[in-house]
Structures are given as structure tokens and as C-alpha cells.
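To begin, one chain is listed below as C-alpha cells, in the form predicted alone.
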Amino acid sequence: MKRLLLVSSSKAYGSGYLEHCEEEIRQLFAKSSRVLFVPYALFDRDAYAQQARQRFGEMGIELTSIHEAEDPVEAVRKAEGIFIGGGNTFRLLRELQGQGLIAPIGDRVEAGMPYLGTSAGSNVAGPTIKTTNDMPIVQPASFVALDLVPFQINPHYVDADPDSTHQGETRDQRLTEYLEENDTPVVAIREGAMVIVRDREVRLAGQAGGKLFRKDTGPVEIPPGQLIDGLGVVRE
């Protein structure tokens, strides 16, 4: 059974690193004694890996980092779980592509290896990274990502402020523009929210809700705890 936890952000207001999603992380990796961390989204991989290793250690989970492995592909094949952290989505995807990790990660997750993504790590779980909020600081080979779920993720989603004097596009407008050119639905999740995928079941969890954007329809509010339909997910 496919199992994913796609978190909007590694921190929520008023809590520490991975604190707001600790219970869900423990449940996801309950049968995984060692988890492989992917720090490619940040420049200082050593510091990032140390932060994640310490936090996972507090949860009683051993964490190794893929950037320290002699053979990254083999590290994925031997992993009992994988955690892809946040940062810049373009940098992350370029490295995943360059290291030849797209297919190996996909194969392992399809076979049941639990997957945790935060921010950029959630972005790359979708078919493409076209709904990321990040600047293209580097150029990946393509926007095609891991394609672990049949919908796009937009993390760090923010609602339009009616009192704002900002004249640029709102997040809703940007996601509507995406759907003018693309058909894949988008799950936009506010900070503090997360998407839990268990095979065919997709549920919104966490402290905040989100929105579902689909082509030719207006956005639909998703409250915490609700199953998400309309994603192209086959339901029995």
C-alpha cells in the first residue's frame, strides 16, 4: 500500500522544526527503524542533515543522509523510509534527476516504502513542479517530478488579503493560470496542513485547511480531516 505524508512546511507558527506533524511522522515510520534523508533542496547539506538527524533522533528514528552515501541509488533501494526536505524545488529536482533517483524512488514508494515530504519535498511528489512557489535558481532537465500522486501540491498556500495594497497576483490567480494551461488538479495547503495518502485514500490533516483547484471549476475549501475527492484517484 502506498503511504505518503506531504507537509506544507517543516514549521508551523508557534512550534519548532517538525513539531506540528510529529504524530503523523511517528505513524508513517512506525515500522521503519532507519529513514533516508534527502537534503538536496538546500545548499548546506551537512547542516541540513544534522538538523534532521537530531530531530528524528528525538523521535527514536535513525536517519541517514543520501548526500553521504557512496551510491545514492543503492541507498534508496535499501531504505526503509524516505524523507525529502524543503528548500528550493528547482534545485531539489535538478539533483534528483542528475543522480538518477526519479525512477528508484518511485519504484520503492510504489512498493510500499513510506514517503515524507515537506515543502519542496511535497512539491516533487506530484507529477510536475509547475505549482511550486520557488524561484528557478537553477534549471532542471524538465519540470517532470516523481509522480507519486495524481495531483499537484501547492505548499505554503496563503489566502488573499482583502485589505492588502499589494497589486500583484494572488495565489488563487496564479493557480487559476496554471489550470488554464494544464488539467491536473492542485491541492493547495496552508502552513500547518498536510496531505495523508494511503493507497487510494487522500485526506487533509493538520492544523489548517486547504483548497482544491480543478480545471473549469472554482476552488473548493478543504477542512482538516476531510477526504479529498475529484483528484482522479480511483475510489472503491
Second form
There are 2 protein chains.
Amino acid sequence: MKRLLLVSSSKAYGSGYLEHCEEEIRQLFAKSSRVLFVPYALFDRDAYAQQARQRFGEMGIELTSIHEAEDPVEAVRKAEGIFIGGGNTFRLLRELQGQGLIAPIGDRVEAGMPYLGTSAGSNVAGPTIKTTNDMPIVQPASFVALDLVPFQINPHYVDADPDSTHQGETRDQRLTEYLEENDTPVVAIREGAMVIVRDREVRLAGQAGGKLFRKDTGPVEIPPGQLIDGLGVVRE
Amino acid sequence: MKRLLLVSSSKAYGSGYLEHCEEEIRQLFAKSSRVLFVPYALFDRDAYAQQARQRFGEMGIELTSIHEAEDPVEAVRKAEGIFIGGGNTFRLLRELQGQGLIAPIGDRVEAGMPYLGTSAGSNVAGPTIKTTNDMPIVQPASFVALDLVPFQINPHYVDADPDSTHQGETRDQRLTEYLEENDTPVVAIREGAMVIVRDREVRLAGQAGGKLFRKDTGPVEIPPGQLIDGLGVVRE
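Please supply the coordinates for the form predicted together with a further copy of the same chain, as a counterpart to the form predicted alone shown previously.
Complete assembly follows, chain above in first position.
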């Protein structure tokens, strides 16, 4: 069974690193004694791997970091689970492409290897990174990502602030612009929310809820715990 | 003389479309009886051109839109001034590249054609679009932009809100990540601010001020009216 846990943000306001999603992470990796960590989204990979390793240690899960592996592709082939951490989505995708990891990760997830993503790590699970909030600080070979699910993720989703004086686009305006140019639906998840995928079953977990954006229809609120229908298999 | 006016946002809070920068626009185009408008950053080009044409009409300047020209490259060659409007920077750059306009616009600006950019139109005046805030809704051929000035622009600059509960990166964190990967300095301009370029003289205008971000040094506040030194000719 294909299993993914796509978390909006590794921290929710008022709780610690991976605290609000701990139960879901434990369930996802219940049968994985060793999980492979991908720290490519941040500049300081050593520090990032250390933080993640310590946190997973507290949950009784051994974590190895792909940036310490001699052969990253081989590390993916042997992994019992994978955790792609957040940071900058462009930097992350460029390195996944550069290391030739797109197809190997896709093959393993199709074969049942549990996948955990937070923030940028959730973004790259979609068909493209076209719904990231990140600054394009480096140029990946293409915006095409891991394509593990048939919908886009928009992490750190924020509702428009009616009192804002800022003239820049709201998140809803940005996602509407995305749908002017693309057909793939977008699951926007507030901080504290996450998406659980089990084969074709897609469910929203966590407390914060989210919104489903589809072409030619207005955004629809998704309450916590709800199964998300209608994601179909529309691809760009 | 090379002349550019790079405006953070076409509207500042509490004033109308191109109102806060009207004086600077009048000065820039004092000798241009016809200005070419580029509406590529928005989806509805007709509506966008109409809005800009009306506003320029109020200032006594005739505006023609490049999307109505039979030959966009020829339209650039004959233009007496150019105005690239805001919207989505990726959509804008992709179309500039697709229409073969990068070099023609660069040649004309080097030869003294006045250039006005707002928001995305200011972003594309830099060497790359790597400091845009926009969502990457379409993929341009490359992030390399018009390269009219030797620094990056970050429009709609916002200071971090100390009361925010949001876990996403602040603008300062994003620009710091940019400088982890790149050397080109960034002029970040708050809404209401603008950059005036006259050959090698770069000055901050408007009331809101900005910040200069450079590699290996902390950000430095730029007060309104100040000449910005030290932008050098560092290129990536």
C-alpha cells in the first residue's frame, strides 16, 4: 500500500518540532526500524540531520541522513522509510534532480515505502513545485517533482487577513493565478494540518483544516478528519 | 543616459493606482510622448492594458500595449519608453523570453529608453528573478531576466512581524537563504518606495524606505532619498 504523510509545517504555533504530528509519524513508520532523512532543503545539512535524528531518536526510530551516504540512490533503494524535511523547495528539488533521486524515490514509494514530508518535503510529493511559497533562490532543471500524488500541496496555508494593508497578493490570489495556468487541484493545508494518503484514500488530519482549490470552482473548506474526494487523476 | 524607475508596488496603502509615484513617472517620461506597456504578468491583458492606458492618459501620456502589436520586437525597437506592469513574475518572464524580447529591451534601455517597472516589472529588471515573492505558477526557460541593473530587487518588502504566529519563513529569512546560494546584492523596497537609476547613480525614493542585503553582512536600512552605494558590479 502506498502511504504518505504530508505535513504543512514541522512546527505548529505553541508546540515543538514534529510534536503536533508525532502520533501520525509513529503510525506511518510503525514497521520501519530505520528511516532515511533528506536534509537538502536547508543549507546546513549536518545541523539539520542532527536535529531530525535526535527527534526521531525520542520516538525510538533510527534515522540516517542521505547526505552522509556514499551512494544516495543506493541509500534510497535500501530505505525502510523516508523523511524529506522542509526549507527551500527550489534548493531541495534541484538537489533531488541533481542526485538522480526522482525516479528511485518514486519507485520505492509506489512499492510501499512510507513517505513523510514536511513543508518543502510535502511540496515535492506533488506533480510539480508550482504551488510552493518559497523564494526561487536557485534554479532546478525543471519544476516537475516526485509526482507521488495526483494533486498539488500548498503548505503553510494562511487565510487572507481582512485588516492587512499589504498590497501583495493573498495566498488565495496566488492559488487562483496558479489555476489560471494549470489544471491540477491544490490541497492547501494550514499549519497544524496534514494530509494522510493510503493508496487512493486522501484524508485531512490535524486540527487546523485546509482548503481545496480546483479550476473553475471557488475554494472549498476541508474540515479536519475529512476524506477529500474529487482529486481525480487530472495531470498537467 | 540609462534611466530606470523601479517601483515596489503600483499601489501604496491608502492611495490610488500609480498615485504615490506619479511625480517620478512624469519625470521619467517627460520626453516620451508614447510609452509601450507590457501586460504579460496578468492573465487578462486587455483589462490590464485598459487600466494602465487610462491612468497614463490622465498624465497626458499615450500608452500602447505590446499585446496588441503585430510584431512585439518591432514595438520595442520603436518605443520611446516602456512600462512593465506587475502581476506574476514567472508568467511575465516566460512571455518576455518566449517573444524574444530580453535582448531588444536590454539594447533599448542601454541606449537611453526610459524604463518603468512596478512589482514584477521591477523584479525582471535585475539579473535574475530569484528574489521574487511570487508563486512559480509557470516555468520560464530560465530565471535569467533583463539584467538592466547589477542588483536584485525585492518588491513589497515587509519587515518581520514580532507578533506573528506563522511558522513560514520571514522575508529576511528568505533573502538570507538567497544569499546562501548567490552573491548579487538585493535592494528590498517597502510598498511606497521606489528605486531611481540614472546610469551608475542608484537612489531610493518614496516615503517607505528599504533595506540592502549583501552576502556576509547583515541587512542595512536605506532611508528615503539616500544614494545606495556599494552595489558594485557583482554578478552571479
